[in-house]
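Next up: just one chain, as structure tokens, the form predicted alone.
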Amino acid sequence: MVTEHAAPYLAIQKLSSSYGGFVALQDVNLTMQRGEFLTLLGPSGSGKSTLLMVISGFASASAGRIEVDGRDLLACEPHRRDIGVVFQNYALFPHMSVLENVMFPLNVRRHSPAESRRRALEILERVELVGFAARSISSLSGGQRQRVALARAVVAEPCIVLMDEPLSALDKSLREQMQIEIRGLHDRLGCTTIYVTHDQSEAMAMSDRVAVMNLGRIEQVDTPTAIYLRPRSTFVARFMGNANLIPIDALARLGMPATALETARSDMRLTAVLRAEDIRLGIGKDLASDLRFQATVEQATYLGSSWMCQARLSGDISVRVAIPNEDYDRSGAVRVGAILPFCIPHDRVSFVTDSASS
């Protein structure tokens, strides 16, 4: 359970990291509460794995400070930072059994063999692998290896658990299952967890908060709901789902209330965000309170649960529209070349700037 308004458990201040002339992190500021699950989300090269490696001590910082519970982490050697890490490839020892892998961090910390075994078996029970203690790593499935890696990371009760894209090698169904398992283990164990992924749906499903990274900076940190519904920059809006970005001057012609446009302009938020799933077919609907427009269907693609349509308003402005199957089938009018009415509630339109400060 995350404690609201408490002093931060983890505090990262003006952290930068460079190597070989390349700036991987630039003035990163981030705080976390004890027990929080925070995801670093961003494309390849955005700096999320580098930030994880600096926290763990596997990469160096060129400037800044990291404190955990008031302790200067950068002043500690990596093996004294009390950090648990789950790597992308799990980094399990193939010559050791499942039990020996999980005991390893305790043995390094010079616990007695009996104590190491007791604690390792206890954590294996919590990840539902106690019956696999004597198994070799090579005999395990991908999901079982992932749970062994997680058990090894948390068995010594570290101050923070770092997870670097641990599900990227799994197929879609197993990945979704493991998302639930990892979040459940996090809640049961009370870990403070930093999780790295480039998968937006994974971040949304698992996190208390999400930090969206771009070019070595944090663009926005917020709850999954706020990140999705109230992005602060064009980058965040584009990266999170199917966002249509339209100059706000174009909205004035479509009936957007003048007060909303004036407020956006005063904050220098000059681009409107219209989510594809919020735009609806206007056929047979009361459009009185909605933003309304007509657009020509240029493409319609079946996605299983819905149809994704590309429709052109005018000039070079086009939008993607997610149409549920029942609306698509009921209207019978969605076809390439058709000019159709569309609508979106005013309160589902948000406004962003071209960039956001870290």
Given for the second form:
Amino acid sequence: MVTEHAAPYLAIQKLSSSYGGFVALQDVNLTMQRGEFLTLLGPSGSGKSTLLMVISGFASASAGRIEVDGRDLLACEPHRRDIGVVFQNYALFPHMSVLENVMFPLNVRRHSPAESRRRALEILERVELVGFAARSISSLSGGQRQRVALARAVVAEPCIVLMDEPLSALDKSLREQMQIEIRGLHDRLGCTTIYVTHDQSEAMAMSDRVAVMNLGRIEQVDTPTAIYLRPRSTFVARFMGNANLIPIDALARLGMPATALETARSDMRLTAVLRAEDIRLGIGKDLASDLRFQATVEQATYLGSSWMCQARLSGDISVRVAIPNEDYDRSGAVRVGAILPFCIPHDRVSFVTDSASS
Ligand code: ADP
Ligand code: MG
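Complement to the form predicted alone: the form predicted together with ligand ADP:
Next comes the full complex, and the chain you just saw is listed first.
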């Protein structure tokens, strides 16, 4: 559905935004193809909501430009921007029925009542709520309300749909089910969507691409696998979880060949990322291309499919190591205080630059 190399459908250029003297967005650049599902991922306060609000017109830009399909969006009145929103604080109308809520954007656009009704029922069918059309909002569960909000956001087929942490109030299993539903609805309707979350696994599960935000800037935009496997900065590596960050000098002392570190050094990528699941027990393995070291198990937590351990190496380095059950069963040796051999293939070590904030 996403066309590669076409002119971007959405182009955000050097966008900045401030609250009084506080800079909440700084020099943000982002392009999207029509029909793409992109997630803004970042910790609280990183500027995700501000970016959505500038796009929708609830907040203003202090510099920069946004184009949608060649149109200058910032020059457009907010109510003419043709954007569907599902915001945390942009609630459904409690005094209207489900159907009336979903018809609302169509009524605003002056569709005939019959046409509005037909399209609203059609979209309610897609979110499996057509049997609830006459119900009041207060009689619905949290998940059903979120589906009504989704239906209302997409019913007028807006050029862009913005969703700001729409699932954060739901419990884990409903949240996971709704992630699949939202992505499914997106795929059926083909709407260009910007989704916001602070939850890495939600971003990875749902998105074509993820833009990681930090301190009002975008640190990296990539596919979920590229963000996880090839983070470019310490911030991105750390934020995606299970990353051990080690200065490359320490890696050299552990025996990583100098040739493997040369390129990283010359690019100023002075920190190595070792994912916990890439560090394996070194028992019964003898590969020349492995970085090998002994470490003392300081902590071991059983997670079901694996053990998550904290292990201290020589020097003052401590790493998180995930040990799959199969390795553990074979060695029978994971206990606190044990000194174990570990290994990591050279090609699983990636190198990152230091982020300003970490
Ligand atoms: P996120 O959605 O990633 O949590 P926000 O975009 O809400 O982040 O906020 C970015 C930064 O701007 C934060 O430091 C926040 O405190 C600040 N901020 C947000 N809204 C306002 C406001 N209305 N007035 C002043 N500062 C604000
Ligand atoms: Mg927010």
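Residue numbers count along the first chain shown, from 1. What we label the rigid core is the largest C-alpha set whose atoms superpose within 1.5 Å from one form to the other. No experiment lies behind these values; they were computed from the predicted model shown.
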query: Rigid core superposition, G70 Cα moves 2 angstroms or more between the two forms; finding: no
query: Residue shift check between the two forms, rigid core fit, S305 Cα at least 2 Å; finding: yes
